[in-house]
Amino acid sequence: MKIVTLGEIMLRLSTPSQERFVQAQQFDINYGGGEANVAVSLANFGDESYFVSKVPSSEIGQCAIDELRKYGVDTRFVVRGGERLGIYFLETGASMRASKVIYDRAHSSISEAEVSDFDFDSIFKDVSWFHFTGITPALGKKAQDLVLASLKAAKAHHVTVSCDLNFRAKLWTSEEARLYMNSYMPYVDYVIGNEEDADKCLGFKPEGSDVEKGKLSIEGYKRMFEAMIEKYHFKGAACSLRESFSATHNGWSGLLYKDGEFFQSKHYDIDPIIDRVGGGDAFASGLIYGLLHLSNGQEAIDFAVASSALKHTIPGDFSHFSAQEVSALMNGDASGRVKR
């Protein structure tokens, strides 16, 4: 399947060995970003994966492109130009100390890209699926216009569209998010988002749940999905469920509502977490793969959650697992025994 994602790829600078920023004498280098992470996962699963973005015409911009190419992502639609590549700094938490992200992405190339930089008729030719997140329009007016133009073009080419709401409080307010995300929803077929995303971006809450206290009401999520689908006419809605016992110990599962049916995944106890950044993107890419290739909604949500659970076991933004490895976990192989 030919799948397109559009968004920002950034340089990630993270403290080694779970050090605090004030302790660090050096940073580990990775590249990542919501839609780029999804593109890499789908390429690893065997799909024809394309990433659309803009990066500076510099060696650093080329490094980001080379990193995507390394994992099989097609970058022919990545435009060169603009001031800089966005950066984010990551301090990885442990036990009761949460991880922390600091953004340095103002005036990045994609945030100032013009709609005219992209030939959307070529981009969406023969494409099966288009994925974007709520992070990209949070970058500013030009990015908001770019997302809308891409959605209109995708629909003109009869492409299935998914959106991971991905609210980022450090990038925009809930009021701004609701204004723009609501305007995009008529173009969306499948929406993905946890309880905070659904509330901050669209104004929906799962009644009876308090994630911070570990209280989850599955019936509340079901009613929330039904209300969202009634308003926006989605084909389906999904969310991950994270029980955060500490920064390095989480419970993990997911829900999918599709075609009037409600599906709940298997539950995973992830302890220890190596790196949770990119876990939601591994969930989104797993769901896209499952909806495109697997036989029913139950298999799709189980694949999505298994994909995300595996991502928590490796460092970096990208998830480096094949569809076969995800299927093995999904089907019960969670022993961790050495493969000889």
The other form holds:
6 protein chains.
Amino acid sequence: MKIVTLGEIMLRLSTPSQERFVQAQQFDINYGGGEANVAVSLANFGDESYFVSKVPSSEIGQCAIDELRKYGVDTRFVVRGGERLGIYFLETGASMRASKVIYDRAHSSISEAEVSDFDFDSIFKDVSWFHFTGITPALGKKAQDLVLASLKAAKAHHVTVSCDLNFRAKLWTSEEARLYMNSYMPYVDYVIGNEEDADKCLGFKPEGSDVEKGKLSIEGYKRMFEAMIEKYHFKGAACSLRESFSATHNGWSGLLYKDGEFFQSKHYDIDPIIDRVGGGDAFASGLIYGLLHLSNGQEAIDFAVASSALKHTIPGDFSHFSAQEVSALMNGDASGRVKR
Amino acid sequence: MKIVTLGEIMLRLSTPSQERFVQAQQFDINYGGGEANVAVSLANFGDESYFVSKVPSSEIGQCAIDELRKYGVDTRFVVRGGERLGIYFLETGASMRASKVIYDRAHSSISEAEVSDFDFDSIFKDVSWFHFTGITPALGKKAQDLVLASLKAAKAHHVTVSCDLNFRAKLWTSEEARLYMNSYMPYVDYVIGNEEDADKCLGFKPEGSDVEKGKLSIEGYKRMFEAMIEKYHFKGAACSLRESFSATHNGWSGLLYKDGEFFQSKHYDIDPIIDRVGGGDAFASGLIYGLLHLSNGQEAIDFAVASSALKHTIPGDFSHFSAQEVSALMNGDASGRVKR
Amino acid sequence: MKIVTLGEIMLRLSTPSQERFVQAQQFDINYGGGEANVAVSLANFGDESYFVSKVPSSEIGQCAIDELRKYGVDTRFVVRGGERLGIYFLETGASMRASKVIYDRAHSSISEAEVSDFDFDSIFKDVSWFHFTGITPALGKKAQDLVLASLKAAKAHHVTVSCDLNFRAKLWTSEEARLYMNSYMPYVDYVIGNEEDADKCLGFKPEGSDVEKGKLSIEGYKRMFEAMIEKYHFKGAACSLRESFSATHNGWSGLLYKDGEFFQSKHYDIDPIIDRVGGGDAFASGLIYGLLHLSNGQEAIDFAVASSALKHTIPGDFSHFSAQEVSALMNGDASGRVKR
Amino acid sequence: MKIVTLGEIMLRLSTPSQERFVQAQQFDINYGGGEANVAVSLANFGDESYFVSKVPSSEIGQCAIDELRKYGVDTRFVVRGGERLGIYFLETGASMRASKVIYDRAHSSISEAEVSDFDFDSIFKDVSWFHFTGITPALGKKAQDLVLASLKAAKAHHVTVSCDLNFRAKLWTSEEARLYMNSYMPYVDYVIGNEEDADKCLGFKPEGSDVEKGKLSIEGYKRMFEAMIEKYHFKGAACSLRESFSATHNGWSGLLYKDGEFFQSKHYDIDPIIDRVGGGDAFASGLIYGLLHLSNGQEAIDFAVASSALKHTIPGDFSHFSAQEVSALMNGDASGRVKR
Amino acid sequence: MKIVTLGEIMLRLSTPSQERFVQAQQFDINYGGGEANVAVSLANFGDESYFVSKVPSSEIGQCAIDELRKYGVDTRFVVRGGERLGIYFLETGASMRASKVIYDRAHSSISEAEVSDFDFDSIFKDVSWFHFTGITPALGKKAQDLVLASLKAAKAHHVTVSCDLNFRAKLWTSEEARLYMNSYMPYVDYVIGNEEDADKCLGFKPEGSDVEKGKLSIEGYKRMFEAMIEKYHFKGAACSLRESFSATHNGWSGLLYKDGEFFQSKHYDIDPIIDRVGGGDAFASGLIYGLLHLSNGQEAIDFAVASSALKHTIPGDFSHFSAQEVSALMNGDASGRVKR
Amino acid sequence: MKIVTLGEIMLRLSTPSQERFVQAQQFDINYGGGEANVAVSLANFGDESYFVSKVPSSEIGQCAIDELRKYGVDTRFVVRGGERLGIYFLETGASMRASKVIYDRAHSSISEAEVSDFDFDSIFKDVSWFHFTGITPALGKKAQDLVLASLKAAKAHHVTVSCDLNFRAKLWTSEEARLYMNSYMPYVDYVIGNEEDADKCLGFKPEGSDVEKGKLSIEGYKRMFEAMIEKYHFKGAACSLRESFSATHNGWSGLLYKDGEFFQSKHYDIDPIIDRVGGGDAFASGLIYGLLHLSNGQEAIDFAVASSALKHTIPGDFSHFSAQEVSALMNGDASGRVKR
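Same protein, different form: I have the form predicted on its own, so give me the form predicted together with a further copy of the same chain.
Time for the whole complex; same chain goes first.
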């Protein structure tokens, strides 16, 4: 299956060994971003995945492309040019100390890319699926136009479209988010978003739940999905459910509403978490894979959650698991026994 | 607020990646010591902190000073000279394997410093608070004299004095500790010490508690504090309460008796512990900060315990948290959610 | 006590920092193998241990020998020659992600060694104990002959023999295992094997237990041991009992049947596991030490389980604990308190 | 330009920081092999390069493929299967201490590949150039057949063929080499080989030169090339000339005989050498690029030597330089001035 | 002596172990910038040095400040705010491969700082010397105004002013440089600049020299300095003379014209160079120290060149040498003998 | 051959990657000391070597023993006890920056060992050679007695004795050195010492040489050796000749006077030097090996110098070369060509 994602890829600089920023003498280098992460994960599952973006023509831009190529993502549609590659600094938390993200992503090449930089007819030729996230329009006016243009082109090529709402409070306000995300929803077939995303981006809230207080009403989520689908005519809506016990211990599961049916996944207790960045993207990629390749909604949401749970156990933004490995976990073996 | 601490700073050499000593090919370099740790933590909270000590005039001595300066501690009163910088080797434990400390601190410059090395009138000018620990007099006769001289000078300058009893069985006996610590108590306003410290240094024990067996009587602690205050006329007494489930999992809380009131802090479950060395010093610095800047005893002990809990989540002796970060934890968010 | 073990030592190449193979830029170097691990552990306990094997005459072979010498194992009977040192690649798991082992051990020097390479009369002179595992005959025909020759020689020198069944599904089938292991059992005094080993190597199963489902019947194990002893006339039989909650969290205990008595050890909750490879060998070495030096079966199985639990808390195949450290844990202190 | 290379790619394990094997606790991971190195270098120059080989279906095999993909090499014709990936251990020398290579490459997947594993009609479709080396037939009988089959297929598709003789004394004898290499030469258009290669593989020697004694007769090389061309009807013959002053200091230049003309390159003094492994392959790739893209023989040999000189200044087997960077050196700037 | 420098401090991210950017998995973290480097070096010599700048209020900004404090630089006049800390990526060269610098410094806090951010009356109170470089005005309009304001304030406080011309072709053109640098020269007492700087910034060239061709006319430099002094009424003019044999081997010396006298320094052969970034700043700081503390021009230029030569032997932008260490080299011992 | 050395082994803590002490965040761990280095080198040559010393009974002491065992040194005569293991800090130099050594070795176990700690009759049983250095008596009174006792015992067992004078200005004065070293010389058969050692320890100087000025008179050395032999009746005297061009570039050769004959070795140009610490000990061990195993004085001194030159090319105190490797260099191949 040919799948396209479009968005920003950043240089991620993280401190090793649980150090705080002031303690670090080296940064571990990774590259990542919501849509790039989805592309890598899908390539690891065996799909033919394409990542579309713009990176500077420097060696730093090339490094980002090389990392994608390494994992089998097709980068032929990545444009070169612009000012810089966005950077984010990451301090990985532990126990009750949360991870800390510092963005240095303003003025990035993708945030200032023109629609005319991309040949969407070539990009969407023979494509089955297009995935984007709410992070890209949060980058600014040009990125907002770019997303709209890509959605129109995708629809013109009859491509299925998924959107991970992914609200980012450090990038834009809820008012801005609602304005733009609402305008994109008519083009979207499958929407992904947790409670906060649904509220901040689209104005929907699950009744009876309160993330901060750890309360969760599955029924409330079901009704929220139904309302969203009624308004936007989505084919489906999904979310992951994270219980944050600490920075290194989370509960993890997911919900999917599709074709009038509601599915709740298995539940995982992830302890310890090695790196939770990219966990949501591993969920999205698992869901796309599940919807494309598996036989029903239950399998799709179970695959998505297993994919995401595994991502939490390795460092970096990218998820490096084969479809077989995800299936093995989804089908039951979470005991961590060595095979030899 | 101008705060002075006096004591030893050591070169800490620890094995990386949970290695035992026999496995290590590199040592991670840190510098630390009870009073230096308190000085760094207070500088991170925004107070004007001074560390007083003596280090050799070699580059190794200078490295210790440079680390303190990096975090904003004023080192102008650190004297250069003497034979060597004390060293301690640390093997960080995991699960049921305890951390192992090997001291190589005999003959250190501070342990052989003279009272005349220090100009206490300059040191204590305009100072609000002086903090010392029971580790310094455990270093030997000269250090015992030095502590006494510093206490007399502090009192002459109307400085509030706090003492962390910190009994060290590898350095002296309970008999020696009681002899000297008793002689210092008349100069002390606030005393900090857990059950073992109170017993081995001052001869007080909380009834009904038994650390080895995991039994804890809050009421017993309250009565012990009352008895100590009756005897020494402290303004306050405090202790941290550690439940040692394993080397990487502890329960953590604290108690404060002040002005006739008794306060018990929130409780934290720390799992995993990244490095527990310096946890007690982060408690002491948090308590000093709380007593100086917060509005009541409950806030002071909650701040102290939150400061200390956070220290357990980072490597090294020093605690690198701002007052805002400690307050955020103390006011409730221990979920470890990433902010972005 | 002079103790001999015979088998393969491999170069172990493991990814650092929980990385997957595709992420790694460096491999941590360790050397290990069931019988070599037992030899190191016994040398650390203070016994005089000898490891017998064949390694290539290259520097890589020498490195394996050097690591053994470092920890006090006598390597005078290690023969040089043959084609290569076996290698295994290890990706250390976390949470629900299991560790992954990739073998590259075919054509190793020991797997193609001749009986005539070894002078068993010199090797077993004045020896008290000989230990081997089911891994060695799984290496092939020549290794199967070598094991038989070593067992005959050991018995001729009146040496006590222990065998850790250690079934390896990647190396041979249950049919092959049963054929050869059965032929070795008449020479064996003490057998060690968990449920899977006993079944796949000897055809015995504990009734009422099911590892995959987490069910455990102590009574079933007792009866299995009795049946095995009846058939093979062992002096004793033992096993460790692992509860695999996740790759980083296991329960751990053990059973011993000896001289008509049945002993169940203390139980440990190991969380986090730093490295579980070699855990079984630390159990075997602890059991051998216990049977040779401690006063009864209960102490022997408690020592074995404590030895093994500690191994899980350090990296590498080898177990680096003194008999004193193991005894301290066995006698009760699993709290992980720092001593200073 | 579409270029194909065929051969072995190995896992290279090298000691960091000039350590000897016995000192190392970690191995740096690289992947390399003569023909893979040429493919990477050509991809870096901007050509469309394909590497053909067989690697095991394990993660280790996948890692080798991922590294090639990272640098833009097309790996669609790499077959999965067989027993293992060849390994070589490298200890990097310094001053008068030579680098040490230990091969552990027997039984590798490519050495036991069948001709039928490869679809040469697809492989050579629209291809301009095919490159192989004398290392592949040195791997054994099956590899010798594979090389012959590939040469016949290449010629059937009118592909230009180059061969780097690359005699490896650890893999075969001069007698074997001459037997097979002679049989391949009729298919070869351009041959590359230094004095030792030409002698051991084809029986030609430059008169008046003696590498061991540091004597060099350019005229002798010219006559040797003429003789080789007369016998095999090559379109051209080339060699690099290495003056080994020490492991970290070499002189470096090259010679090319083409279409009746003889070209001698610029000379470089390489000090220090960071890693000389792959230097010959960077020469070959530079020569292929030069013959395909540059205007004359002088430029081709200058480009080849500059490419190779630059390779010596970076770690790893692969050469990571753009055609622009090589041209800049070739056109004169070897001063190492920072541009900023 | 109280010395002030003003300019940009950047986060420097460099690849370890001579790796190219595409090979790196970690970046070494350093902080540096022309004027910050001078401030650190002078603090290491024992002077009281102040660095003035603006950094973002994030942890990354704080890290830059912490590094300066570590080495004793007074950072009280560093303003917090603005968008980001400038970054530069560094790939360290070797042999004929030049180091590569990639700037990502646009939009930095200091480049967008307002004159009103700084209280120059406080900054220049009791100051002896002010140093700036041509890099700061190259950052843009606001920085150009800031430099002019600082110069006027310095002069108003009767502070001696030095300027390192430091032309940066990646930041501005020669035309822009000449426009602004000319306007600053009336405030300058000592100017530092090599041939290229003098030409590109001020339009002066030493006759008879040609850096690219390695030709050098000392007499030409003397006449150039005389012409510059005649035009701008400098108290002195100096330059370093670099002979670039390769990225790791340079010749190094310097010239000073002061009070009508012309001084040529000792000459050093630096091989290997560990890191040449910051070498010019170590020259400037050495010259300032020499002019302030040593007895004559010859000693001043010898100290400057020795300071700079030593900088080339350590990693990072900063120069970590005491005045005693520089004097020892300047007075003759370049043999590298170990003292023990 | 059974060879004994006696002296101190220290923990060496060195900064990685040419960092200065103030820059380092990790120390590389090595163990070394003149006599331990000689023991390791001889074990690597294949001799049966014993190291005699006293180390503390802590894990740090055990680590030193383990490193010796790893390389095949017999440590059965190393006594446990005393206060601490001596430490030395090392900052490795480059170019004109010399390496810096900071000793923290006072109060070490060996410096305070009693003669009665050692059973010299067991130690010297069947021993061929005993080697000591002038470093040991420089440690203090007890060590001076220990050396004398060991010499008397060695002579009583008819053991050949060699002494490396090794004057250490940081440990004692020339006056002290001459007093003690003179008293030991009657027991010595072979003496090793450069110009400075011979002068400071014994009062002999080669006429016509001046190390500081780089002047060297071979004839002067010959006459000095003759005079020394006349006075002390040595069987032989030797020295290495170091030309210190820089910290990373030395010339290296050696002289031997034996049985009335005078031998001058080959000369090596060592560039770059990776680590010169232990170079003198590799010379001493090579000389001992040469005198014991080779056929004449010329071979002995050539072997000694080649052994020592190779040591300069690897990190750490210890020399890791086989006799075959040293012979290969001594017989001519210093070209650094890779063998493959």
